[in-house]
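Below, in structure tokens: the form predicted alone, a single chain.
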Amino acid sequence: MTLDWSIVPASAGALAHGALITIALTVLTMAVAVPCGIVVALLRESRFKPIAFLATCFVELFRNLPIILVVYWAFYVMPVVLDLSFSPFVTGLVALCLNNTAYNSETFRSGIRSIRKGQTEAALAMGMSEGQAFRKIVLPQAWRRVLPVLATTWVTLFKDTSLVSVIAVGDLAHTAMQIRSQSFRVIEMLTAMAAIYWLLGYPQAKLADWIHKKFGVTE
């Protein structure tokens, strides 16, 4: 077996492209998802049982699928079905948020259940509405507690950003595929694939750990 490691620093603007789309894809996920998910956590305790109900619904629809088969199904379902298509980097985001808003609803709602009733009826004999008892009172004390899940939430999105490959978004799994196919280095090129990522979620993650010390409730 001859191996041919000239291919990897041959590609390295193709690879470093694809590792821009998948920090892309990162971001931008996290940036609707954590938004909507607090949204979607606020009308699961809605006094509206049948927003309630929906907001479950879409919570356990979501939660318990796996991504590839929202990704293909957003893909291949969606243009059919609703006649809505997208290109297949927003058809993956797409994906991608549907999934992390489930997920960063629940823990939302499990950080604001967290807060015990007594601060919000202090705010509100204090005269404070319910809304800014929630914003001034409820929320930012959430927050603290709910950041490192998100943390962590956060970094194994990263890694799940490669199943949006399968649908030829051209992150960094399906480049450095792309590249095997044409160049028949396997090996080379699934090292370099795995080191790349590793180098990118390492300080990912020992960010996480550092904010799981910083502002973890033991409580």
Contents of the next structure:
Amino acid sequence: MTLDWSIVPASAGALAHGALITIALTVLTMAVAVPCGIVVALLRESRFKPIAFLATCFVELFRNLPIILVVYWAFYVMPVVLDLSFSPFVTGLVALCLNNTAYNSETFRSGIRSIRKGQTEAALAMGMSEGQAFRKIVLPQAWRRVLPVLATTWVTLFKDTSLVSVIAVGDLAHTAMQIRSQSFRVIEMLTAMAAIYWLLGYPQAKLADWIHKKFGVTE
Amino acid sequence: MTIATAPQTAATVLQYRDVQKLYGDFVALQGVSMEVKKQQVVCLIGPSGSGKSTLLRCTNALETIDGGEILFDGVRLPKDRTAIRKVRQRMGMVFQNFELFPHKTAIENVIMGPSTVLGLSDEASRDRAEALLKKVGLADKAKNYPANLSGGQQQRVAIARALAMEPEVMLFDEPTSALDPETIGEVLNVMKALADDGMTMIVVTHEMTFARRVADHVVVFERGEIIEQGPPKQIFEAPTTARTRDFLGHLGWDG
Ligand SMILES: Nc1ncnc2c1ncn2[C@@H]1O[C@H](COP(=O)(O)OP(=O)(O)OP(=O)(O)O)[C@@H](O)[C@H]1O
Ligand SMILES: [Mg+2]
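Could I have the structure of this protein in the form predicted together with the partner chain, to go alongside the form predicted alone above?
Okay, now the whole complex, with that chain kicking things off.
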């Protein structure tokens, strides 16, 4: 078997574009799923029971479905049922956001619950509203507990974005697979793809480790 | 005895009439009637689980009551949330576990109330906070985070934080119970100074010496009920009920 590595530099532009899309998907998903996660976590604690129930259903549904299935549903079913159709990129983004919002809401919920009730009571006793107590007292403290978990989620998400390649989003995985099927350079492209994912993912994982160290144990 | 007892004609700040509090079937407070006058120090004593904390928490509406009424400055505690906030702004609360905000420095803890709740300018809030930290003897610790303060220092910051709202009454829930014996004194001294300044205070405490020396009125709780109340002299020297005698005897109080 002969290997022809020239296909890799020849595809550099396309691969870089794919990598950018992968990064964009990760960043945008987190940018949406972090605030939405907070909102869903709050809705689950709502005094209005039906709202809390719906929020719980949302979380339990999307946390327990494989992402790839959500991607397919968003691509094939959402346009038919909801009469919503987006570009593959946005469709993939929606699927990733649904899954990550569900995950992040759990992260925030346990982070918020780890803050003693006395902290909220001290804030309320000063005359703060419940909203002020949450924003100024509970959330800033919860962040410390939440951040390490979000960092891990981020690293996982970066790799999981490859799942949207099944609906032809031009991310790194999809781009590499396209070049592979056109050039028949299977080993070369899979190796290049692994190298790029690893090179991009490794510093993120290290950063996550650092965040764990910095925020993880301290009280 | 160093404190002049508040004059009998002083205005009533808090009035409790037949207050009842239930947790499910459990009766936490029953038939509680008492009064707190302006500039008075009222100490609540009694065994663990007798409802002392519950009464404080009902006073600033952290808990709602199930019967009777609590009047603050002659007005029944409101149900409406905005109105409750207004009432809370006029009461300061100090907790057993301090409950300082750990992500804020000592001075930021004190600034928070005036700036966030009262809407004072940054400068005015800071001036007020600096003066209060000085008052509790912690001017040099303003920039420390709570984690870098001793228990006694944290509790004094917590007192300054409550005072920053310029409350009309201060509620203390066992402010020295979580402290090392060496630091209890510094907190009690601050509280004594406050009392001498004429602050109206309700103090839940197991510090009988403090109650005896500083209180104008002592209320003894047992199983959610008031079993006896009166001036400290009466409670500590001539308790009228056997149960009060038992409770004090249990603490090793010998009159
Ligand atoms: N949220 C709650 N739910 C159910 N029961 C409660 C709740 N809060 C307090 N209680 C019960 O009410 C009773 C009175 O409690 P409270 O905290 O007022 O006692 P206390 O006199 O302050 O005791 P301590 O000296 O131990 O602080 C206790 O039996 C307690 O278990
Ligand atoms: Mg208590």
